[in-house]
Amino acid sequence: MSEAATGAPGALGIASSKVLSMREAIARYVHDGDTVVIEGFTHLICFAAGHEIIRQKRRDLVLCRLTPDLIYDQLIAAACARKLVFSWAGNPGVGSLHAFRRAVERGRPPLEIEEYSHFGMVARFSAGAAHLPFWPLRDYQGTDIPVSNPLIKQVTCPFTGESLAAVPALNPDVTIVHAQRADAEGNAQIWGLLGVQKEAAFASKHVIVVVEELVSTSVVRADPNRTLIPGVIVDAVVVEPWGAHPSYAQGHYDRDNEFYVAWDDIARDPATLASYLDKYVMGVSDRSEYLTLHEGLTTRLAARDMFCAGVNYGY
């Protein structure tokens, strides 16, 4: 936790604060047949919180994202999925995810799927959060992907006649974003690469938010645009340094690529990849055991400094 967050100007009181564990966020909010997102676009994927919803042993869950890669083919391979609704599905530069595949190919286990493009992921977030039925889109013509899933629909244009796709609105019962830092009423603020957090949190009835580091509400408003989850729509604050690994979190750690290219190798065999769940997830309490399993990772990941310059908010 940031010295910021404590005793200084602007700092929240208790009352306000959405502070749990991990453990407690998990066990409040996600629940057996619950819809699922853990947003991130190779940036801010929360690993921590997948390995949380792993040791508590939630079944049947719709899993949704855009490009579900690593951690929900850990999912899956731990019987947590039913169903999953993608875009893209793989480990990035590397090539499949196995425990998918065979879910898939071999119904082992079974395993549920709904197909869109990459839009027409980011429309159906859209439509989620702006509280519409639907959403249109040009995206699918000359493809076949709306013969694989019917709930791509055509609408006619009332203004001007022309036939559209449409894919209807998601509302996951709950959205859990990582994020570089929040204050404790959970405004959220990230920077690099961003994906569809802003839009699938906006759309879940609950948001979990997972940071780096704790800050107070003065730090926070001394950079406002920078925050992308507000409080307001925030059910907790996970306060997890290095819950994105073997993602990265910008300023504070590197992806992990060598752990990328070993997955393929441990999730391969399904008694390799059943080891490592026990060992590294099943078999640790928390971020922090998991992290002592890692020696080295601390210093080989670390960020190097690079500030941007400060801005001049007065006048």
Second form
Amino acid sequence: MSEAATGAPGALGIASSKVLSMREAIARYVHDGDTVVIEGFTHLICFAAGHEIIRQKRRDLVLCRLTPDLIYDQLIAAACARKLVFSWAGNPGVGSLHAFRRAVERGRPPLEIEEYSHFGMVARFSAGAAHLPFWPLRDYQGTDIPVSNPLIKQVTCPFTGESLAAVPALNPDVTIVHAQRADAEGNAQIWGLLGVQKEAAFASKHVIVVVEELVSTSVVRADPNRTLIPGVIVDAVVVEPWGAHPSYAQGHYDRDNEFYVAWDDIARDPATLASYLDKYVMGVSDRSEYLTLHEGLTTRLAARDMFCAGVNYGY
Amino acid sequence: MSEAATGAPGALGIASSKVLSMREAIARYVHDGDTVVIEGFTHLICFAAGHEIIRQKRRDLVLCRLTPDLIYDQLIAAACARKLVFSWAGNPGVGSLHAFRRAVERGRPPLEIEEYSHFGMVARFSAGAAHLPFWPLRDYQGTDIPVSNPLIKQVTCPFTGESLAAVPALNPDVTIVHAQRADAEGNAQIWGLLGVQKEAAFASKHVIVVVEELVSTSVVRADPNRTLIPGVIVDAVVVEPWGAHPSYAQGHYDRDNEFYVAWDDIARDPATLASYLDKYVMGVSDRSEYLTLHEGLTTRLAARDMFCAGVNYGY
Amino acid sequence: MTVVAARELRDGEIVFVGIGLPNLACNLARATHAPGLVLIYESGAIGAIPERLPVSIGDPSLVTGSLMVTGMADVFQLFLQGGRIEVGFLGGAQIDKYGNINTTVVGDYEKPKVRLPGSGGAAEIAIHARRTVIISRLSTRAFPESVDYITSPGNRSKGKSRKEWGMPGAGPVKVITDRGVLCASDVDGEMELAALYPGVALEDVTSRVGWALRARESLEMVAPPDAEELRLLREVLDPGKLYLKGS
Amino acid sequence: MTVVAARELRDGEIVFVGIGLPNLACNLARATHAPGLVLIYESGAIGAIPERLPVSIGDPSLVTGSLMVTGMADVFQLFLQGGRIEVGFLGGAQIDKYGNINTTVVGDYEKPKVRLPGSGGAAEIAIHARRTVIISRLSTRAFPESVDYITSPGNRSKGKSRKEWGMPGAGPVKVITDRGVLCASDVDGEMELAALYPGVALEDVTSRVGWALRARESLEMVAPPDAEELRLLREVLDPGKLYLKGS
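Got the form predicted alone; could you also share the form predicted in complex with another copy of the chain?
Full complex below, order starting with the chain above.
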């Protein structure tokens, strides 16, 4: 169906390929102290990138994301983070993020937090992407959220005189987006849940696109309305099939809910969590080695085929 | 490829169909004095709806649209409009809109104007769609646009103290959107140029969706990322193949550039324009009769097939 | 609770659905009296018809076969702030007498006893949905007179009514619990006992609420789930009892 | 003019393309020295590779085979205001000595002698593109000392420099005409004659400009179109002479 790249990126015959290994991409674009975003709402969360950040022992990161999820719990446990900017820090469908809770409740390790609601985070990324200093929204009336976060301010409408909430732009150093497919220039196509990936990518100084499948540019050009992130804002393309596991990639594999449930027990005990990281993150050199530790995974979670019909771009 | 409805809407077996004829839809949702939007940037401009508004002799309309195009030139010439809110009033690729120019330069007929740039109009629709009273943008510094339009104001960023431009929300009474396909509930799918149709529709009290093809809901549900306008905000669905002629519908028919060029001569002379309207608008009862006056049109402009491949929604 | 919550929904309404019991209630309503219910999830799935019980609000089954999938900016700006959502379901660790909800912290914000996940979309659902329905099991811990932290505003918060705050939605009209149903007073927005489940005594409810709960003069009796509702829940919607643990 | 404009583009740049000559120039550059040029149209087509000469900036040939098609809100907010556009091409009925452009009215705004189409996206292209290039045939009518209406700001407008106005882009760096090329002065932003076409005398230019045009000390000579450039324009890109009427 799609013209997948089977060989090295060079096989696609594209001159200025941005294709890097995950190791190279993280080494080049994620530095100590950076503001880092790995976005994806339940869908397409790039665990592979998070693991490589842990392996490369980045420190003092400001991690931003609507829903920190297990990957940020792991980054917090691995002491990569100085600060978390977020709107919902839980294990979706399961319960708590225990490493996050230990950090916030007991300071082990210490973690600064800056908290919004989802709408507030969406608005911060939207402002950053549009190069506006703030974004107005009708929100937070009667709540304690602006009390605990003084960065939520008010702006007055010049037409009606109404007072609205305002949040400041968020412009990360780097955003990592997982996509079903992209070409070697980073023109990335995503379907299923889109989250805030487009806004986060446009708001960032650097963008890494990680894909299930590297495709020739002709695949992208055959359906341009499907492109969510244009190559012109992308710095690196990493080809990492199953790189979103245990989250999911529509059309490729289902969410590994068993692992989300299991994480509750793993993360509850710091020693168990540490040995998880030792084995599955520090103990492997890359995602393909990680996959060898999960026997049967690809058959258990592989998506069935439910292709939609194409549409006519002729004129 | 798609499960097109071949018979009456009832044939789809959907209980609460919103399908109306163009005559019924305009009669029900467009009233004298209303603020009316027929959007579409070059692509999918619903001439069929504009013609029906002329036939039903609506008066004192406030017409809003980024690019008034030939259809608003016709509405102005037919004395339907009291005011035009716009950002570029020309015949794209050809030159002037002569009825518009006569109205503005010589008051025949009189026409109030309220003028922005494209970004300003996009921002007005965006604010209206998001139920915000204004939208901030970095624009208009050093220009005469806010001098001639005092509705362009300034807003101060509560974080940086910067002064930005601000435009007020635009909330039309009705927006008419032409789409390649929708189901009987108005879930509309568009590909190719998207313009500001989504923002205009969400900003409106009422929405009429006009389609090339009425499809069963299963066609929509097979590719939900393709849906631009959800049925929950739609009041009426009109099935009107070739309803966008002389503009175009990607995958259905090309733009009738000959007519855009011909319009320059037709509109230059009020009498010629009047006889055009007499014959092609007032002289026909609906779009299918209009098509009978254009022999060879459908073969001349029909799109060739250039289908993209579908994507996998399985999990 | 799930059955009672499902009955709150009218056919054709647009519902902002949370995970867990609200999701189950919405799908039960779709399968019974409200086939035209439009389910909207904050993840961006509009008009979802999940084939399996979704394990999260971002489950792939919400995407496949839905009417529209869009980005979260659209969900919050166009649907929620745009005033398109008729009902929102909310739950929380603490609910007070005005329906203010806390899903952020137990204890002090800076030094919390228990750190909860936070707002997610709950703050804006509470502000913008035309009405909200709260679902929670009764206990004095969950129903204090005032919450430790207001994540989602109720009918009166920080000394001001919703109207004074300029909030568009009507706020929490009902709190559905496992023993009875509280309804907001038209006068001051305080939650009052309006209905009891069969076999539940007034004291069973009042003793589990951290304020002096007012009871309406004539308390209604909640109709028990009928056989079809129970069959759908147990055999079709949640056969694995993912969410139905005694509710 | 088209060939000279094409040479202004560097390979790999992101260009905001207007219709007519700019479009032709961009496609000529793509076919010659800048195959990696990314063409962005305000209609929402990104990375277009039109198979035919588009008759408008919303032509279907810009969509088919492009890298991305997105809504106009994204074009203006994310690409243009977001600072992603390297070059913008502009033209207009009037251009003044600071590169201010009028595409709105000849005469008074309220009682115009000629009503032109208006800004479209030109105001924001002039403000946000990192640099702009103006293309226009020379005539005293088209090059007055100051324009009747500033639709798109140049290097100095209403008594303030771009820096003083807080505009992000560098403004119009060049005006490409049919007889010579004007370049913006580094000192005060005024357009100065920098190059002449072969066979054109200094007076041929200065007599067609409505202000005392400064000429640089050493005027460059514009290289004439080579055979390949002419062939591409006449045989491949605009065989029907839709835009090439003597340019």
